[in-house]
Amino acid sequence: MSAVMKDKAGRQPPKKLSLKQNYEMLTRGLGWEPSYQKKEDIYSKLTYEGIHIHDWSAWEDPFRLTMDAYWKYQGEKERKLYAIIDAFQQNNGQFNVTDARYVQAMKIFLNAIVGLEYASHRGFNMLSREFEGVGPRVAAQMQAIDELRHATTQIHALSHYQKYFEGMSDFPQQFDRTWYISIPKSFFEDAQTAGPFEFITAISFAFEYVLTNLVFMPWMSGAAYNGDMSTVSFGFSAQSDEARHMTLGIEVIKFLLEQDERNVPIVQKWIDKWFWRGYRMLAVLAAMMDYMLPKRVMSWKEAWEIYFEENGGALFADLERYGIRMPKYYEQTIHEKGHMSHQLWSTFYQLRKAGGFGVWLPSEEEMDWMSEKYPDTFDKYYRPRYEYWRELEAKGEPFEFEGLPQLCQTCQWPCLFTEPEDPTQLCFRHSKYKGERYNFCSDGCKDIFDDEPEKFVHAVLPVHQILKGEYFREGADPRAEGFDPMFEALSYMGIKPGVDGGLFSEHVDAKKWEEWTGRPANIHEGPVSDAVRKTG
């Protein structure tokens, strides 16, 4: 047998830990038990919400991903991802996407979702503060630069549109302050200021979960589909992210559930409310899949049946063992799967003089098409009303909508939903607290608002605060001649009245797309061939 090699001091080497051993020294081993604060002032916020831990080492990290190995993964993603928007660039990536109406998804997409990603960040750095566990607080802490990652590559990604396309510079104010963005806006900042396992149910659970597959499949097959090769490369780097987000939303469930068994009704109530909350901010993905994508993957109903009904379900079936039953209203999601995306487009339709985005209404060929995807329900609702409206656009009366929508109190989405049962019927619902009326658009919304009505009260609804005279810019008067407050309340915006929004025939984005290209923007011809993006 062979002798030990041993320094010069007579000391046999370490073995070399295994990647258990590895990972445990990375993570487990980082932590300590205070000396001189009591754990109750340092981790303030773990007991108000009624959660009950008994063994934070009970935690289960399937990846066992250490902070190295990280960090490498990582750049190696980003080296491939820059190589691609490089190429994209310069090969002029921008004309080569199906037509002008599909960069018109993407000002929706960039100016919701990078404020999103940057929100997910700030969440996630407060849970690796917040949380007495050190296995959740390094997933928190790679979940929160994970986040920004995203957020910083999908500016990079879709800055590149910006120099040619209107409405797409302004991202971080209309983020702030445009009335449909509000609606994902609030969503994170209803979570931010949860408590910090209702955070972490509200955005790896309900969010990552259940629902992010339905932005990362459909949504970026059509990128692909369209030509969009540069959402594409983000959208597939950020998923293998993803996939690790989706891991930690399922672990959470499990660990809450496993730790004490009155910690179910209340994830059972935050299942409740996010699922909703969840299912509403995704009605702007209904309309972009189905309205938005010269050429379509799949139809708004054919995901939430694949990614929900059938996924979902059998989700919820497996948790059935820690007493978890389905999402409350998920029923009332499976009578408007049918009509969700057609009433939020005629609501953008009606409104495109608010938008920062152009508007068309469906071709032909288009509603032929969902003819097929929604037999019961689009010739019988929503047929009739865009040959309608086209009959009006071409006496050159097109119609739109002269106020100011109601907005929900709890999405902020427009009360513009119709009854569950009913489609002919908007859905209205309302409660009173102290001696004020609050609208909704749903029984979903006025549940979650009547559990926690102190909340939302102090919601900034656009709508409401143009009334007030409180949504205009720094130095406009209202008492000035000529005052026109939709201008003032766009611009505060960050929409440019008269440029941004309207029909998209008129648009600036169709009219510089076939100079340009020398090829027609596609108003009411259907989706481009790939005959015709070939030879264009």
Given for the second form:
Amino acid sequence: MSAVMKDKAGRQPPKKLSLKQNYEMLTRGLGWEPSYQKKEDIYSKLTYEGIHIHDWSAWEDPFRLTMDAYWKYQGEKERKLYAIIDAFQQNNGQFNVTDARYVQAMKIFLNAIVGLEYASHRGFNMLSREFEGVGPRVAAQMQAIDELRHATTQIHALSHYQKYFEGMSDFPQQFDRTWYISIPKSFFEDAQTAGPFEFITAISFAFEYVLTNLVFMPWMSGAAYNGDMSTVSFGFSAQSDEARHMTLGIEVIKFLLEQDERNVPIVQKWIDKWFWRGYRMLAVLAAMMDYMLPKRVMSWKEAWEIYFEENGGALFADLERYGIRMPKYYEQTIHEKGHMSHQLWSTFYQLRKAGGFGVWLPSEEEMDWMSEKYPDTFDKYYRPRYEYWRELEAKGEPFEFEGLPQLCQTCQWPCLFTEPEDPTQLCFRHSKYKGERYNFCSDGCKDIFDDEPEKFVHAVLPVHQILKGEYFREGADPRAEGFDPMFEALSYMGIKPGVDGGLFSEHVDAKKWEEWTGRPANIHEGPVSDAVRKTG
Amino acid sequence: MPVNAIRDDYHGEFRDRQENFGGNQVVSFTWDQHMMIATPLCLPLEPGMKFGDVVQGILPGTFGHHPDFEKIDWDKAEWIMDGESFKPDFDKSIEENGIPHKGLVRFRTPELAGLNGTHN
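Write the structure block of the form predicted in complex with its partner chain for the protein whose form predicted alone appears above.
Once more the chain from above appears, this time first in line as the rest of the complex follows.
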């Protein structure tokens, strides 16, 4: 039948739009030319960073995703995800993970990631306001909603784990105040307080496109391998979002580089900065992969080789035609790949009383795995240390760092990393700025400070906050009898002193795990309590 | 290069200036090539405190957990500050020894090479 149905007034219905037209209407069609306000007043933050854009319509959105389709897809994903999380909770899924050490890793991950996703959501909302082009504004708006969705999901995961395990009840305080979570927090706040083009280069390109595969691939497979279905389901649910975010990352770089030659050195500087900041932040992931996953998927070194040296190398080879080179100091990441996880875990171990999670020494079996994965470095530099520390533990005198560490002004890690080509010597750099002295863990962090000292002089360094007496809860009286500044500072950070941190073998999580599951809290060592039935 | 900011006069406050530490200054100490101790020890010290009192009275609390520490001959120890060697006077104060706020003092004991010579 070819006759077209007409309505009562005799009008023909509109033709159904093609997908492309629909996309145009629902994205590009949302923009309009202002008539009574100047464009430069509306989009006031687009020029001060020195970036030149000539044609916003050249922005490609390969997903052609419209808001109506976005809500539909995301709604479906949410329903599936919450069905799985519900089943996880009903079936006590928290006890199906390999052992209670896995939960210690989750504490770092969840306490940090919720605040990061939320910060990211805020950043992308700012972009969706500040960009002049409609394509990138819509893309940024969707990503802002994605990030908020991820934060919400992670709070649900966390709220279930924290009913059974210590150290997760104060995640907003931990995010704002804990010394090792100040590292990712300062990373994101540095980006949020930059201009819109630096933010999107930092987060969408340097982090999401270049580095996130390291978080996603090995860490999510690690979750699956260790029976954490809650995190795996989240991973699947977030994966299609991440694909979109990564695409935004590569699109923005190409767009900026194609728009004007003058953008190239600015973008290169941002890539150098944000690659280094992102890499330093991921040190925690290296320790989690090599030490905290009871069943390991791959070593940090292997992950770095695949996801950065191979994939990242190919990416930067592609970008060469725009005049972009590999990020500055990438060679150093290759020197460090055989050391970083060991240096960080040693740090967490000896600072354990100030941590929000239990720590342990690698067992004989685990050390053999490390010897195999790190043939050039583990036996030579780290095995002797762990063997000595195991002796001390056996004597009941575990090794400990008593006191506070010196932090890097830029990345905020304790200065724990070694000289680029000498793994027997800690690396120290410093700068003087207007008569004030600043310490750094590396050339990369020093360069970042030297480029923008105005921004980093007011970094909130938790160690200095403690020494200034600013990390005390309201009403705390340092003159009161028996006042313990470390107890007070940890409480301020959202860490329960004497409960959340310390040796895993003495940790309440380990004891309760064995009581509730009848399985050892550490599959590589004997049980820590009498609750595990002895066999044989 | 200065920071790129919306306002030309943007500048963060100097959050960690010495006067914010209640009369103390911050000084870090680290023992070169003894990697078992993960990071420098960051201390709040009275600028008038004798250098020798820090070495004898405070450092053992942290570095003393290392088996080499009791073998240190302080007369032979080498000292480095800001990449240059220096000779602290144990009887003089932190301030008189020219150690700045947030300064890092490194000591070296070349005859002690850590656990079984591994620099651990």
